[in-house]
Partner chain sequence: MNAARTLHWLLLLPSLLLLALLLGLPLAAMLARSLEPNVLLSFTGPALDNYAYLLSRAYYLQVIWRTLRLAAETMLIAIPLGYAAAMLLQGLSGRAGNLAIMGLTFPILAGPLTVVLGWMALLADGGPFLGPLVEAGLIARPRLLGSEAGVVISLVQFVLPFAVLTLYTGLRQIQPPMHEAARSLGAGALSRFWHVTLPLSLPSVLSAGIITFSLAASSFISPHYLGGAGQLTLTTLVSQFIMATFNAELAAAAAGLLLLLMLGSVVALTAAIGRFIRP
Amino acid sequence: MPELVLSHVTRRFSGHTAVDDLSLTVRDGEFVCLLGPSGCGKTTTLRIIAGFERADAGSLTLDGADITALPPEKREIGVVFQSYALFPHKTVAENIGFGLKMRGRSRAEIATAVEQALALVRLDGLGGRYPRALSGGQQQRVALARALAIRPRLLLMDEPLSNLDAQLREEMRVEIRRIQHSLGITAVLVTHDQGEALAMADRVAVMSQGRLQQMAAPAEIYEAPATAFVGHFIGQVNVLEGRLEQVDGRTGLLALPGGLKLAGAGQGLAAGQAARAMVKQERIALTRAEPTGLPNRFPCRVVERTYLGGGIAYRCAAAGASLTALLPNHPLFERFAPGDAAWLGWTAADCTIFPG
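Just the structure block for this chain alone, the form predicted in complex with the partner chain, nothing else.
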């Protein structure tokens, strides 16, 4: 049974459309990440789901019931705010118990639920503290526990990890997934960090300028981008513009202004059309010997070398085109220095062509 359904949801702010005809479904027990660049309408979408923001058009259903006009306090949706929004004048336990108190539960029942929630987020024993006496990571856990304590039908999180340091962020990714999984709760998380979205989500919904670009499993988003935007936005990508010379069904040959001809795959391609090829940096092989097995292979000169720790990025020039190849920092891979001659190569499947 589909849990949350948005149909044709639109929200305008004084002429500017923040959410544009957005339709998507979050299934029961699913973890969905809303991903997109700053200002694309992620937060607005989340606020519409929570009920803090009204939709100018379209409707929302939760569990099959229309919630479009339901005020937030009646939606039974848990929200974790980017700033956590813990009540500073209430202790951790009072914060977590607040939702149940509003529901008129007994003191004993609330105490038990608070203990459980604290254990769930591994903060046992901290119930008596005030939020300001907690670290950022602990506040984050309290915010999560507070949202979960009401046993919400849906959990919403707006960039919950953005205020944490890198290591804690990775830890909390796993932690949030563990908790979500153990409760079997349906969840929507907003982020502009694609690593976070790919690592956490069952499905990622990529947004751009208020519109849904693609909603699919992380691997599909990464490997088979549906639009040029997704192809460009996800991963580290080389974009090459040219004109399609030949098209044969879903494969085509793209001629670049400098003379390179790239074999790639795409949809809706037509010969003579201007098009863009996108190749992820780590899908490009950089070798001294000619990679004869690869349909796309070009001699090049290494222009720049960037040491990244886990990998080494080489920017290379080939017939007027500039491409970056990302090689693992591993002894099995050859090393290059700026000025070296080498070969670039990649498969046709790794070369996605988008018209326009």
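Form predicted in complex with the partner chain already given; the form predicted alone follows:
Chain only, nothing else included.
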């Protein structure tokens, strides 16, 4: 039986629809990330699941039981907030045990649960400290331990890593996944960080304007976007617009300005319609010699070079557009300077065409 099911959930605020007819399923033991830009409805969705917001339409079930009208305290859901929401006047142990105390558990039960939760997040021996004496990463672990101490059926996390520096964020990604795997708990995390979602989730639910655009495994979201929004939102993407000259099954030939042609794959394509092709920056080869083995190849001139540490981004003028090729910062790859003449090339499989 699915762990969590949202069916046609809608939430409006003063005429604005924050969540629009949203249906999705989170399986038992699964880690799902709700991903999207600011204002797409992902946090409102999380608050509806937690019971902090009431849906105007639709229903929610958890383990087959309808929780649509249940108050938050009766849903057996643990929540980790973006700000951690720790009580500054309470010790770490008191913070972790707060939810259990509110549920009327005995001191012995609370002490045991707190000790187990501290061990789980690797903060043994810090129960007597106050939040102000902890680093940001340690405070985040305390917030996670507090959410898990009540032994929830479902764990919700709202941008839990956004207040951490880059290195600590990567460390905590691994830690959260380790804890989730070890407990086998179902988890839903809200984020606007694509790397975070792709690295952590079993499945990613991409949202835009309150609607679900695509829900799939990270590789499918990245490699096979279902909509133009997902294709443009995920990764660093180049966009070329033209008109479909020829369609053969899922392969289309796009006529670009200047008489150039481009081959790519897509769905719902028809000859004669306007379309846009998307190709990710790292899928483009940039070479001095013409890449004869690639169906999509265009002469170009390098306009700008941006050093990114692990890679180098070259913005080029080609095919009547500005295209960026992201190359690894490695001696095996050619280096270019602004003004250099070169060639851009990529396969048809690396190019997705969307109608309209």
